[in-house]
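Presented as structure tokens, the chain that follows is alone, the form predicted on its own.
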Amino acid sequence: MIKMVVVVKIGGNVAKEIENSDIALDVKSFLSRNQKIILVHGGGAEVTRVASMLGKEQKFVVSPGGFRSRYTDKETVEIFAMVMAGKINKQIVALLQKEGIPAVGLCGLDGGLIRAERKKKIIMVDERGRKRVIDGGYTGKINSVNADLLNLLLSHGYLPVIAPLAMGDEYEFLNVDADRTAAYLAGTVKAERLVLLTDVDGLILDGKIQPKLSLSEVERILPKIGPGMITKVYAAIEAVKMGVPEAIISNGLRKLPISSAVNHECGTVITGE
């Protein structure tokens, strides 16, 4: 019987340092207590680095809501898939396997795990602050998750490690945001917690960490939140609205980062109350 499922998203900087962190040790501790973990990873900086090596300039756009995202054309999504679902995903799986953790690397195309609708248009804000409508490229909005596949793996003791790559209606690769992917997975499998691990201690406003916020409180302060944190906050809001009891934004580079977050020793906890 699965006692508890925690969905953990590790950002690109945390993933880069995972070999030198306590994440594997922390994961083993959870598994030893029959508490299950689904791991979602980012890695945008590595995608940009590899794309540059291949001579593909990367472009980023900012939405009217302050979200900064990669503009993903056909060539870029192929590089994205190669780096995310290939290099980064398998490096994390290999590290966890080395520590005796039965990790299984997946992306959204495997078993139809993550389906998404390809965005036809994107509204962006240019350098002069003007709104522009551009082609959506190969960016997707998640519309379904194969929870049966995840539950099958979890019930047999496996730890899914998921790259944020979805399958479109025409079976094409689609780039989906890793934080929002983690939120959607957490809501779909009815996780007890969503933990978003980054390289800072939580949501900082006016120089202070916000230890706990309700949905109404966090929605009220959204205009004050900078572009580096806004996507994580929106992901936390989405997860809680989907029924996840709490979402935690915390530091993945500290000692036992998942346990620290779950035990409220660090980070910002967002709840529905």
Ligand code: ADP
Given for the second form:
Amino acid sequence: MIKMVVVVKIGGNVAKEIENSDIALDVKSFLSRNQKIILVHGGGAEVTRVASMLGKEQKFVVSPGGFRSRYTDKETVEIFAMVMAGKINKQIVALLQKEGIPAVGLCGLDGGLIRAERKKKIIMVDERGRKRVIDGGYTGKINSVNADLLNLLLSHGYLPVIAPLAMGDEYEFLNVDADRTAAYLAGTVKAERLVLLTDVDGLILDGKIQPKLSLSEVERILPKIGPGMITKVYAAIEAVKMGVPEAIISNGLRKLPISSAVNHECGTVITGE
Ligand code: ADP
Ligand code: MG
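For comparison with the form predicted on its own, provide the form predicted together with adenosine-5'-diphosphate.
Every component of the complex follows; first up is the chain already shown.
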């Protein structure tokens, strides 16, 4: 029986700084206590940078609910795969390996780890504030996770490092949001904690960090939360609804960020009650 699983998502800015942080040390201390970690990473800014070097300027759309997402056409999803499942994923794996951590890099296609349904249409708000329906491109909504593969790796002491790329019904690459991926994985493996590490100390409301919020409290303040954070809040809600006791949004640029989030020394804790 696996004792305690913590799913940790590291945002793009945290992934970029991982070499100068003590995240690896923090991960090691969890593993040494026989607690398991699954790492999920983002890296959208790097995808945008490489895409523009390849002459493919990226477009972003904002939904009526305030979600900002990359417009992902065929060429974009290929670049997304190259950068996320290639460069960023392997850099994180190499860094963890260097610290003696048995990291295994995967994306949703490997071992059929993450299956998703391609979004046929998405609704966006244009510059004039009008709603428009556009083709969903190669973005997906996750509908299943191969928990057996994760448990196999975890039970043998490996640390899965997962890029947010899923496999569609026709085996196509799909861009899936990293926060939502982490939430879905946490719910599926019945994780004890979901930790979303970003570049701010937590959810800010009226200029103040919110230390703790219940599902009902957080659902009431959704309209006040801006892009970037709103995705994390929805991911936290999703994880808690899937049975994860606590989701914590915290700062990955601080010292021992996973421990301090789990110990409630930093961040916003979202719980069922
Ligand atoms: P990541 O790469 O970690 O996913 P994002 O930029 O997507 O980072 O999301 C984090 C950002 O969300 C913060 O840097 C902040 O600018 C923004 N944000 C919007 N609304 C809020 C809020 N209410 N509280 C805190 N951060 C917010
Ligand atoms: Mg983000």
